[in-house]
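Single chain ahead, written as structure tokens, the form predicted alone.
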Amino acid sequence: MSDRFRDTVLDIRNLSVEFPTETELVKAVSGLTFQLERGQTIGIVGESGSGKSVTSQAVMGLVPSPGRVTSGEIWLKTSATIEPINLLALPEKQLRRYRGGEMAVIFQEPMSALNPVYTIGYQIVEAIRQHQTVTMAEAQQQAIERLQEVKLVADEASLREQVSRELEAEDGATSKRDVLKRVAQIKQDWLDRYPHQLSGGQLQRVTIAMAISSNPTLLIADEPTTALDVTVQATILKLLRELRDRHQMSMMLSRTIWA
């Protein structure tokens, strides 16, 4: 393998990405390249419709039609793969293997990324069990460690002392069988919530705990914070640091500014 590669997670040499129009040809991207390594966060800053999300979308395999990568190689080095691998000269099928695997993407509207009918616990099991071969208890305990990751429901510990309290209060004695009842009540509820019945910003931690759920190389965060406030922006962002460095995974960013 090359040096370069050692500790490259994510290489993009020249990329340029199209799209036809009746009356021109327009470049929403045109000849970007960069490296991002392992454990390293990269942002992508400018204004609206300067080619952010195209860019994530061409990594992802995802660019919309008619759009187009016209040129260009993205390299991806996984800690499935001996040698990097180009993304664009790959199959769909085989591109599908990476994708929501190995890349995993976190968008900028929750609300558009989550399914309105099902649970979120149900999208965030699907989303583990596409990728892992589990059981479905085994795929719903990981979905709530995932939900307690990102801080959507407490730790073990802070639950069952939570709990405890209460129970004294209800009726003056505990038992750990009630404790350890209750505790998985309150978890299952997490797991039966509809989207709706959540905020913006507990929406985005759903959408950070799936995309974790099957531990991937490369987390793209396309705008991540723009629909929520700006506390709560600043809550999400340390969350993604976090999760950066406790799974040695590599962040692209993207933010847009207005001039």
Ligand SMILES: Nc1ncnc2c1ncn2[C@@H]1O[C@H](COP(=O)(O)OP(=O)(O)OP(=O)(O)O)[C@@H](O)[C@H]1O
Given for the second form:
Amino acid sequence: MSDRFRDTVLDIRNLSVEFPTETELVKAVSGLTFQLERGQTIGIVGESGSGKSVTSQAVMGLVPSPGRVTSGEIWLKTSATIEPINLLALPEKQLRRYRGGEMAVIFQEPMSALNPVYTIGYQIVEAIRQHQTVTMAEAQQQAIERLQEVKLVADEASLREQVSRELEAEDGATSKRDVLKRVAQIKQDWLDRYPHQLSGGQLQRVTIAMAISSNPTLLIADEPTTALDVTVQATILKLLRELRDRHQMSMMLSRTIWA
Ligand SMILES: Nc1ncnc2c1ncn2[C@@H]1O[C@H](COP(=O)(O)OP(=O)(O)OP(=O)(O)O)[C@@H](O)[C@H]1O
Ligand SMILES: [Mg+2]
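What I would like now is the form predicted in complex with the named molecule, since the data block earlier showed the form predicted alone; can you produce it?
What follows is the whole complex; the chain from before opens it.
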């Protein structure tokens, strides 16, 4: 690999994906080539049906049948390997190791990544335990930290300040022990919430927390804000940019534009 692409995380060359239908062959992606560097974002914009989602699916190795990749290479440089690997040449079993790990994904509709019958805490903990060997207590601690990172839960200092104020208003005096106890309760309450108790923007923060819990090299966000209202869209995009910089992730972000 030449020096110019030294820090290339994703290198897509001449990718084509086709869907055979009864009447015709739908060319969803034709000869797509681009490179994405570490810590960079690539924005994929196009009309509805222009192949944005199919491109994300191809990278994840999840093009739905009867669709198939008919040409190209998709090279990913993972944190674990020195040389990039061609995802398209990888057996499904190996690919599964990277999916949700080195490559994480956020969807347009947060509920497509969440299960309504489980608490958000349970689902984040499961995501963490899929890629790390940690105890339940450690996974729960990490889940809270991730929820703080995506700003669904206030950071530690703000939580303590807020609780101190509340306790003082209630009883006049407060002990540090009481403050810590109530802070722990607030955090536990967040983990115990069910998806239906959260707004769309809050749910998208939960799916982002799950996605980054595996410390991905590449974050694929297929229209992460389309289902949200405009002001929430802006804060989610700002959050994604912050997370990208903090974790030195590369991001593939897509968005429909209307011709
Ligand atoms: N499962 C499928 N079966 C058949 N054709 C499909 C399938 N998925 C996608 N296609 C076709 O592939 C093309 C690209 O679709 P894709 O979903 O990638 O578009 P998109 O750019 O993500 O659009 P949108 O902005 O509406 O999300 C379209 O012509 C679509 O009809
Ligand atoms: Mg799409």
